[in-house]
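What follows is a single chain, given as structure tokens, in the form predicted alone.
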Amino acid sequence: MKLLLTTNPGLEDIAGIECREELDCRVVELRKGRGRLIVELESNGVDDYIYTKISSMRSIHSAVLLLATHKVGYSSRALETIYEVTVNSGIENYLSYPHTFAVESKRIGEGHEYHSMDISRVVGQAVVDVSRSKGIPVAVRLNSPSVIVYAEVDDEIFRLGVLLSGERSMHRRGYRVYDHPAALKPSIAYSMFRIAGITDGEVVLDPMCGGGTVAIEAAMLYENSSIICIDKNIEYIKGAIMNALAARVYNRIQFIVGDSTKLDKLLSHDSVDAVVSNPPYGIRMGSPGMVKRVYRGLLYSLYNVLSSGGRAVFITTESKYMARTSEAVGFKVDHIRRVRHGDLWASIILIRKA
């Protein structure tokens, strides 16, 4: 059994190595800069326990059921294959009673002759002349089918398969009250904690906080670390209790008024196992000469309330900077990757303390 599971872009093998932990499954394919990796399970259909790990999940945006995949290319005559490799896919089989069923597609690339709204046309009338050719009363409903059917031509490539994640992307957690202007996706910050390493037990900071999302995540996952939440607005630091108090995790979190830049005045030497941030970048500051203020600030206030071998994992777009400051104060550059983060590509980096 394979399932396409999507990621954010630029985080797929963080997605492979959650996957491989939660359902001991084989990465066969893994799409960098896509969000797209598939899976292998030696499991030969999908039953409660596969749905509760995969409904876990933490760096995922949805999983899919795969049931096709050929080569269509770039032309309209695409279509034609899409209807057929639809046809005999065993779709039908999986359209549970009262037998409705949406169509979600994507198409990903450039140069195409069609566009997502034609592959979901196609699909649906494949679905439904397949149903009913074999006596299944079929009818699609937008709103709450009993199944997704998820369709993509990604370049050359169709995917076809049941979406079992359900409508909603997973890195929406629902906790969300306080919307924050530059909100991070949770399961950015997920990954994030990844890539620093953390393990539970230990001391971890967001220094430019914003609605919480890194704190709340954070109290999420590691029940006895101390999680500290600061920000310099106090209105962002009471929608991050909002969002705290909507999560459950209120009482995890020390949340804290105070300026990124002079870290050491707020806590003390050597008490931070951890950092992970998004701090603000040019294009949301407005002045590059700003942003590079606030960035050597940060940096060099961090450098005395992180511990020996202490970890600190920023994205931002402004990596050159961020990575040339750190050296210069005496952090260690260990990882730097370009994600995607919005509409924008940014880069996460890790620095270490020596």
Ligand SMILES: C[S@@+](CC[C@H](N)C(=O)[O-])C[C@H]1O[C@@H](n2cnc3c(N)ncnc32)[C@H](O)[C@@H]1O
The other form holds:
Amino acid sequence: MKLLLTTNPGLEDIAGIECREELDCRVVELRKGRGRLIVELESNGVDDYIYTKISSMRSIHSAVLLLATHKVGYSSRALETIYEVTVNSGIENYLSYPHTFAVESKRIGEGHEYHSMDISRVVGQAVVDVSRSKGIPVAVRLNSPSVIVYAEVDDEIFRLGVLLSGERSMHRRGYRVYDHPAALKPSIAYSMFRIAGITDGEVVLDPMCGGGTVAIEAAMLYENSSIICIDKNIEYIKGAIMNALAARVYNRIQFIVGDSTKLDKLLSHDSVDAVVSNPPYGIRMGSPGMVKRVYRGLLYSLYNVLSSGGRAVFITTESKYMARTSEAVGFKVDHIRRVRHGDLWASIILIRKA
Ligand SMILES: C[S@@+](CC[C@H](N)C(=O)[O-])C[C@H]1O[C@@H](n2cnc3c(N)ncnc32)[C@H](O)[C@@H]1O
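Now show me the form predicted in complex with this ligand; what you just gave was the form predicted alone.
Below is the entire complex, every chain and molecule, led by the chain shown above.
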């Protein structure tokens, strides 16, 4: 059985690692930079165990049971092939009672002579035709259908399947009652933990925590860790507290209103094992000049509070400046990768104190 997993572009390998750990799956194809991977499982059907495992995964946005994959190309003639492939996919066997369905479609890449709406229309028609030809009284229902048929064209490849993970992207965890204006996706926060190699029991700090995503995700994952959430803006700290209460991890996090360019005034020397943070980029918040001042202050003061062997992982659009400054401070830059962050390409950078 094959699954299509979607994730944040640039973090496909991390989703692959999590899938191997949770589901013992084998990665068949990694669509780097596209936020997609195809994995294979020994099992031949989706049972409660697999559902539970999928819903506990923290790096993915959706999971689709793959029924068909076919090269269809870019011209509008692809739509005929998409119809045929859908009719022959066995999709009608998944239309459980009351036999209502909706189609979610995506078109990824450039140069197609058709849109995702066309894919939805053709796939929907094919599902209706094949089901009725087999006596299944199927109906389209956009609100709470019994099955969501997932269809995508990724460059020239058409993929069809059944969405296992529900209508809402899995990065929407449900605890975000306060929306920070530049909030990080929890799936990115989780992936940054993996890049930092955090283990349970380590002291984890987000020195620019905004609405608290990193701290909350860390508290949910690392039961024995002390977690610290600092922001200079009291309104954001209030929002982070509301989110932590909603996530039921308020008691696990220490909230501090303070300036993280002077971390050594807020925390003891060598007291932090790992930092995971999404500092301002100077795009939505602040300016490029302010960002450089903030990064410099953050890195210099961080050097004092980080334990030896401690790691810091940042997501930023200013990775070159951050790498240069980190080295000037005395950190070793271990890893840089490009990731999509909302409508921007940013970088995740891992630095280490020797
Ligand atoms: C991109 S936001 C972080 C968003 C957060 N990851 C979330 O998911 O809500 C950056 C945060 O850095 C904070 N910040 C900027 N300069 C700071 C400083 N010198 N000390 C502490 N926090 C600072 C801002 O107030 C802002 O909340």
